[in-house]
Amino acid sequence: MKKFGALLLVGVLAFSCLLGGCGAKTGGKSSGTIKVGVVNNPPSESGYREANVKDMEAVFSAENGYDLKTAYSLKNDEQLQAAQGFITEGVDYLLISAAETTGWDEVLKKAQEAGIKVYLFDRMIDVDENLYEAAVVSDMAKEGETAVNWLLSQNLAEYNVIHIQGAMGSDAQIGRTGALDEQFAAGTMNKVVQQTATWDEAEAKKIVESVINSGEDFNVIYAENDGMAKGAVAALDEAGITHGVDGQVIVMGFDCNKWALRELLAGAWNYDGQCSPFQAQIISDLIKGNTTASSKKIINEEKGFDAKTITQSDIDTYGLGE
Amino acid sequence: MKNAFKRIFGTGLGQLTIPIISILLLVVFNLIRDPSFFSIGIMHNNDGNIVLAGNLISIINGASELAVLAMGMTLVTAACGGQDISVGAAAAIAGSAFVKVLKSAPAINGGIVVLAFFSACLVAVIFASFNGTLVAVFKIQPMIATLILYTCGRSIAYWINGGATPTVSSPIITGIGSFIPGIPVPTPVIIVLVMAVLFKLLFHFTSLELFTQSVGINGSAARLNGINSTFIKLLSFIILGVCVAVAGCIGVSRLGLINHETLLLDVEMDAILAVAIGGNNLGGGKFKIGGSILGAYVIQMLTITLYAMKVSSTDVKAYKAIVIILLVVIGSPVVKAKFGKFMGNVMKKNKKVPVKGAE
């Protein structure tokens, strides 16, 4: 009897799931307006995924003659249902910015199936690539060649680096150190000391502390995001080392804050390298019609400031957060 | 010199005993490695100031948002028999109130800074009454109650900041977070040390000290004693919330930036390991402050030599766990008896040949 009770719950679940969808489904594609779901990180994850956030915001507005949808989880399970809403729903198109990697098979094959365009942005997903339209996307390994490029062309005698890197292990952390690893391997530049302090500006300012205190000689400090330059840089300041242009040691960061921007137009940093949040201009073309895609992985152009050629403007245009 | 051997080794090893063995090993051991590791050097910053720097320097200094955090997190163990897990996102909490009221503000000027820092205490001490009612009055486990805000605090500071790291610069901060004109050692060191004498004061003044031994030790009989165990409960939250808005207000003053993702990241368990070195009883009851500050030092040492050794930042952790077992193991109950007794039976029998009736 128990049995049967259950097996009615479950049967009654089963039915009204599927009356729920259908009722959902029937109010799908009707106005003018292009329906756009938008599967993202939630802005609180870094200054980068606000900024992000606002971009998508922005430029997929009632204006622009777009009906936004969006959705932010960092849990992957929740952005997968998030997706599956926003199919069940009737959305045009689907954007994604994936917690992770793996998964999405099932739900891009469906929104396939309901004729949704999916484009992937800021981060690539596993899937075959026929699932998605275009992936835009922020190649870190370029944004490393960019900077340590950048670093050559300066023609210093000897380059004696400490290293900060990010969370070992994440993307832009791989990206950053490579182009690096590269030349320490070369034998192009010194390796003073290499340590991650995972993203944390406190940790970076003890390890460039530290090489002070052993008394090695270094010149450059490269860390991996802004926030560990400023812990690299107030280490030197307690020191009586100045840096910056006509510094003892060139500052380069990543991310392009706007505060750290402003270390540079100052001339206390040397170099910011920009990892670009602004992906939906570029969607937005490409769904217009206005520009076609030549490959499936669109790499997001980025740039590299110099101190000695930054200006206010290139600040207001490219800086993060305020 | 003979009774002080005694009071150390014969009732097993004294409470302090753990983290002053440590420092000297560590000590030892940097000194063998690079004598000059100790070497302090006196040169001019960036601002003109002549300040000390070198390895100690960089120890002490550094240690000293742990230190303040493990004096109240000493106070909290030994009143509620647990540990407030969440300090690091309480500070950051803290610290975003700082970094707010000073940017709110037109110009930032020394009464602001003190403005900023009344009101992170307050938000620090509101968090901390939650946590120490959950726990005092409701009875839940302290580390329960704590990963409430350990799970939401770092979000309530990123809604705090509004946006990803605001940045204050202003040479009071600076003076706050490195060093002020004409004083060469770094400001956090004296803020660390005005803590430590406020809570001698306060242990001097009230009776608190023997309270919170009595409430840790047996909460049941304390009250029947006429010691309201709730309210002494709850006092050790609200200390605690203190030190974390004191220390909050370092963490944000050293760079001029909050980072609510990275502020004092995993302190909690530092504080609670600061605690544990110190030879305090996680479980409550008896308790040295002095004991956990010197905890935190151990910790911070044993980091910088790490780095000083080169050693790759992703293993750094794996080295402090093995240390740190090992201090931990040597500082358990039963290695303390199996010491004491062993060095009670060698003082036994050095005493039946030389010297009869000296004791």
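Everything numeric here is computed off the predicted structure, so don't read it as measured data. Residue numbers count along the first chain shown, from 1. Compared with the form predicted alone:
- Assignment of C-alpha atoms to the better-fitting of two rigid parts between the two forms places V36 together with L68.
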Given for the second form:
Amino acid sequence: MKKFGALLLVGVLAFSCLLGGCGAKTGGKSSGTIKVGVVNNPPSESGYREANVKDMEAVFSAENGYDLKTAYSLKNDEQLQAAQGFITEGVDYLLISAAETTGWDEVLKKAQEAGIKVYLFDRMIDVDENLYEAAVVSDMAKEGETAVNWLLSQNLAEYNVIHIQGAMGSDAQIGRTGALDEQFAAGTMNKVVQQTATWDEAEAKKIVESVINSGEDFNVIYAENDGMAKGAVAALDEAGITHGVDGQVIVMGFDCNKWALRELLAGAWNYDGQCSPFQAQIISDLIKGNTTASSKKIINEEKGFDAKTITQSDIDTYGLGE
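Switch from the form predicted in complex with its partner chain to the form predicted alone and give that structure.
Shown below: the chain alone.
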């Protein structure tokens, strides 16, 4: 009778496994579809972000063995709520591009307690590095330093700068602001205005219009993304102020959208700083064990482009979008 009972138990277990209840486990999780929750900024933020979102969706697709869940917001509190929701749902991995650098400690601790591995992408956040597996990011401070060093190399008689910032508190804003703030503090450049447009083209246009209407002199626009540079240039055009190579105003942007690099090639802008949006494949390779991280921070190699030296080949190779 005991032997019959044992055989019956084996049969029940085998049947339940056929129904999918006994999948092989890896680290306590099913070895089947990998559940990934991505907390990101919305694609409408910029051309960079649109490319970043598309890259994430392409790599973490069902065809590649993933069950992708996404949440988009420019507000840190909404991103935190979304991350908590993914933890509650029981994702295997949580990927974060944070709107702000602070406020993430508790959520990441909860993820760790739940056995969910965290990867940061695009932007760093201020947490203990033990709370995440790796960060695949741009060196935003280096982007700012590269841009400011280029500006200094122009050897202007004076630097009167309109500084249009991105979303305050974001890693991109902090990094791209830092090197310019050092010049303001040293007195090598004059801060005409320093104001956030929160990555928005229309808001950037309003900032420049306000300076133009005030009659204050300026000869540099340092905009922390291409969209805001575009808005700034629209204000210059409406006021009949020349810009770009041999113009009255130097125009600087970041992200290297193809349309922005074409402005450089045409001589209408002067400089654009590269910011690579392609982190998804690196993270996927780490998740699947195809590669290992040599350090917690994996930096995308980037450069800056000058209107006087940029080529169509540069646009084809490094430009984002169409």
